[in-house]
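In structure tokens, the next block holds one chain alone, the form predicted alone.
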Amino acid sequence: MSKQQGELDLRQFKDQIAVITGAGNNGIGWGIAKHAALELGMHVVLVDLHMRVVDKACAQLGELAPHRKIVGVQCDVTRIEELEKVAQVVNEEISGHAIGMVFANAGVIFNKTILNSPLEDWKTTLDVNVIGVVATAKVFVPLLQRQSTESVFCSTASVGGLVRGDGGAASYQASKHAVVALTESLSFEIAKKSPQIRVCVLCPCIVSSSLMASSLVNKKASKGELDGEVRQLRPASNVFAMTPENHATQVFDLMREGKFYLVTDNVKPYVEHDYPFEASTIIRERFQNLGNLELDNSDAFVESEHGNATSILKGAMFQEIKRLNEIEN
């Protein structure tokens, strides 16, 4: 069995590097940006669109983590030629350690059907998700090649990415099957060759973020259209969901055992309540479908609380919320 499975000892990490895309707006980049300086005492560098948020964000983990080196980089992922610029920052700020760890990790969505959905909001999900993670690793794969120590490099999907189709968030869910996909041809493409680099996808489920609110923000700052710089952002409140702090919990503890697919659930000790996604049933769903060379869309008929029917909202965590909104009304 090649070093690429297994358990891994993340103790190894201590005094390395963290180059995390996606990482200045409080939501899952900053979870795993903050545990990975405050609990494996790694140096972070912090890449995310705008300046500003750059800059709030590395001042916010300066302070938590004095003695850890924090650099914040200006990046558009979809820019190949600024990934480079990110990994010169990197070989210039904080030469002398090696790079442990890279999240590629930044992402969009935007919340729409298939037919209700601009090309332009397709052609930008595809860039930031999918082109995002194929610039990150072309970038510093080769980079993590050339070191002989063992190194981490995970791709941010979705649960999404492993469960069927069902209209919402139609661009977002395809992208989120391309990143699985890519990631799991990475990992074969360099399992012999470099086998000290352990390729994951990060599959989250529900975690407070602010990806939606950020996705049309930026939008907007791309067309001229916002007044003043873009801030940084709050993830928007949900009883439900992990905190990216706990997230980050979940992702290392999968990563130390190994795990390929780090799918994040909402289950205890993560969260605080008995009401979890419940991934797995969904995801099992699907492949039953592919085995039996069918779709099964009695879903799309069942009265949905959201307002539209649905195939994957609709585990524990669904049926509480409708129960409790049955109740309020």
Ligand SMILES: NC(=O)c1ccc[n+]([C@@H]2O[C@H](COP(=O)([O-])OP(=O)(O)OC[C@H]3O[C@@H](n4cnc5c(N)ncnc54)[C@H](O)[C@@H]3O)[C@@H](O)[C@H]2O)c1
The other form holds:
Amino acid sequence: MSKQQGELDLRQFKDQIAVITGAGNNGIGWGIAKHAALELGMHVVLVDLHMRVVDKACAQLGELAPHRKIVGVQCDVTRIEELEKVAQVVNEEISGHAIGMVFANAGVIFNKTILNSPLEDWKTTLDVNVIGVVATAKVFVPLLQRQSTESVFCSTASVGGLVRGDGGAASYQASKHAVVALTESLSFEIAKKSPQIRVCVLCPCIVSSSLMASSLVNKKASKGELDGEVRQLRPASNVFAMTPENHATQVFDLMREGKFYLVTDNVKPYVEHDYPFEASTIIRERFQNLGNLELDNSDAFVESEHGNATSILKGAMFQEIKRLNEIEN
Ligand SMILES: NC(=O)c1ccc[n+]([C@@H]2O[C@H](COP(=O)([O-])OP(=O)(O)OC[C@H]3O[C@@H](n4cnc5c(N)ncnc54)[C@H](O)[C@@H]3O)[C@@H](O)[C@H]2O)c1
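Pass me the form predicted together with the named molecule as well; I've looked at the form predicted alone already.
Full assembly next; the chain just shown is listed first.
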């Protein structure tokens, strides 16, 4: 195994900079930002699509971590020139500190099947989720390469990027498979030349966030269909979801262990219940299918709680949701 993998001492990142895209709406990026500032002692650059959202997140983190430099930058990650401006701001406003970590985390989801989704939603999804990660890598990895100190480049895919496609968010899953593959490519591409850079791919299961809402709000805003400014959103509550804070703890625990695939399942101690998502089971199922060169569509014939068949949302957590719904009805 190259130096690029293996255990990572996170204490070395104190006083260094963490850049996190998609960090403005109290979701996964926010949890990572908070952990980076409060637990790792890093200076944080919060990036998101709308200024008001960025400002709010910056004020929140500034209050929690008054001794860290917290900088917010409005940026559309699909536009490389805007990411270059982020790099410029980092250089101007927090000069003299190494960039320790970069999280290409911004994303969107439109929860539709292939036949029911407009091409426009596919284009936006691939643009933000895939091109956004590529552009973030193209701007920041060369900066990390110039540093001799260790650093981390982490892209956010999803457990959906490791399992089979089903009847859910087809464009989302396709995009997340692409993120997994391109992050593996990036890891390979720089393994020999820049072993000081750890590359990893985050594959979360269920984390409280407003991803569906932020995707719709941003879509409306881009079409000029929103009344007023885009405001910061609060995560939708779900008793089985991880909080962004506990999720971030798991991210850094896996990173510390030197994992590449940061699959963050809904397991203790990161949640307080015994109903995991069971990512490893459905990941294994996909690879068993692949090994047999066959695709098992039997789940397509089983109606789920919401009337939609699924081959992914069927682990202990979803069995328990089903049981609770049955009691309620
Ligand atoms: N929440 C989950 O359970 C879950 C599970 C798997 C993967 N993910 C992934 O985690 C990442 C973060 O999502 P989240 O769930 O925390 O929701 P979130 O809404 O908090 O984060 C997504 C952020 O990306 C921003 N964004 C969207 N388009 C952008 C653009 N063009 N430029 C800059 N920023 C943009 C949004 O404004 C938003 O703040 C996403 O990539 C998502 O696909 C989430």
